[in-house]
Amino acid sequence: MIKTAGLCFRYAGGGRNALSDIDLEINDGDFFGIIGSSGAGKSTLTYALNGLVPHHFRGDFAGEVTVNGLDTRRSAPEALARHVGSVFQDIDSQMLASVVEDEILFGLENFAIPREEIERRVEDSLASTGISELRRRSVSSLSGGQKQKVAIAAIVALRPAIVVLDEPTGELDPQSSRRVFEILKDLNEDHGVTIVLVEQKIMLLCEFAKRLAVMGSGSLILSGPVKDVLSHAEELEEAGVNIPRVAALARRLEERGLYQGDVPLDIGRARIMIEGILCDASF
């Protein structure tokens, strides 16, 4: 479990808090999305969850963050890394090796994984992310989507309980973005990995996430199940978050007294909503 209590952080030299009084709980096995406008504090929150704040990014830190019982302020980054794997926004800066296989081996060897287990972990992580054929490829020859999968495979090989990702699909096309989400879904559902994900593609995020947090100006505005959060359309708009079009459509239909069900999270459910309305209509 991840838990923050009264979390506040201001970067050294910063004029205002990047995070202000954040109280949040993320349960084991959750698929948790974080959304908000630019400058809302999303990335800083992920840095606090994996220990980069306050160990790497210096500043004024208050409150508490615990990850699987470890206080991030008092635990060494190496200890936290055994519980939390991270995939950052700038994927190229995360690549440490020139060959895909070596990128995955790097973490395993640094974590002193027994040699007899390393090969199995390399094969399993490549297979689970669907990139076994890239094992001998040069990292520099890969597309953006392939690099994202390599970064995820390298984290998967370490078998952390939690994976935190900061906008992993920001530079990807729709097909590659969906594939990344499908990989994360498999990790979450088949292996029980807790996923914490900052993402701007809200339609895609709402399709896969179980719970959402909405950030604004360093504060936590909303948090809860996806459908519950999307029902707060006015607060989302004030926070600069564009709600999915299917959710906006459901809201307008509800305002006109035509619909009273759950907020649809994808096109398929929106179609069912429309068909139900048409069937009930009198002409």
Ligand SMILES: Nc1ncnc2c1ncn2[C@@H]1O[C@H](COP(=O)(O)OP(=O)(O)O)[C@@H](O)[C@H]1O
Second form
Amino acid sequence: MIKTAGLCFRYAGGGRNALSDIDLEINDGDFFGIIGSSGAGKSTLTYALNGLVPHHFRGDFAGEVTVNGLDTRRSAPEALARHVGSVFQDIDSQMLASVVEDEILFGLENFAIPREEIERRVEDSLASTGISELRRRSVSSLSGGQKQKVAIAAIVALRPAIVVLDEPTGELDPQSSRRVFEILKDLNEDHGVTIVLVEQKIMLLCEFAKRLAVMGSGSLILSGPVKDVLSHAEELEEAGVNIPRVAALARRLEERGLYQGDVPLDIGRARIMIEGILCDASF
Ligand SMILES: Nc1ncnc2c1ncn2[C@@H]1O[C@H](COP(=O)(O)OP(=O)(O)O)[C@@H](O)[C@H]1O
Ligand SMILES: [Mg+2]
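To test you: the structure above is the form predicted on its own. What is the structure of the form predicted in complex with the ligand?
Shown next: the complete complex, the earlier chain at its head.
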């Protein structure tokens, strides 16, 4: 479980707080999405969860962050890495090896995983991310989507309880983006891994996440179950977040007194909503 209480952080030399008074709880097994405009503090929040803030990025830190009961200020990032695996925004800077399997081996050897266990972990992590056939490929020959999967496989092999990913689909086409989300969903549902995901693709996020947080100017503007967050259209707009068009349509129908009910998140549900309205109307 992740808990932040009164978390504030200002980068050394930074003009304003990158994080202001963040109170957040992320439960075990959650699929937690974070959205917000550029500069809102999303990446900084992920650094606060894996200990890079305050251990790597220096600045003024206040409040408390605990990850599985460990206070991040008192635990080294290497110790926290056993609980939280991180996939960073800049994927190329994260890749250390030139061959895919070495990328996965590197972390396992760093964690001093026993030799006999290593082979099983490599095979399992490649299989669970659907890239067993890439095992001996050179990293530089991979597409963006394939590299993302390798980065996720290398983290999964370490079996952290929590995986934090910062805009993992930023460079990917819609199909590869969906595939990454599906891999995360399998990890979450089949292996109980807690997923914390910063993402701009709001439709995908709303489809896959269980809970959402919206950030703006370093603050947590909204957080809660996806449908509850989407019902706050004005705050979302102020935070520069475009809600899915089907959700916006539902809201307009609601304003006109034509609809009351759950916010539809996909075309199928929107269709049911509209059919319901047409049925009720006396044409
Ligand atoms: N290494 C850094 N040093 C100083 N300021 C930074 C650094 N990284 C980010 N910031 C500042 O912190 C704020 C939040 O940035 P960031 O967490 O990267 O936002 P986001 O990921 O939502 O785009 C921004 O004002 C940004 O300029
Ligand atoms: Mg960022």
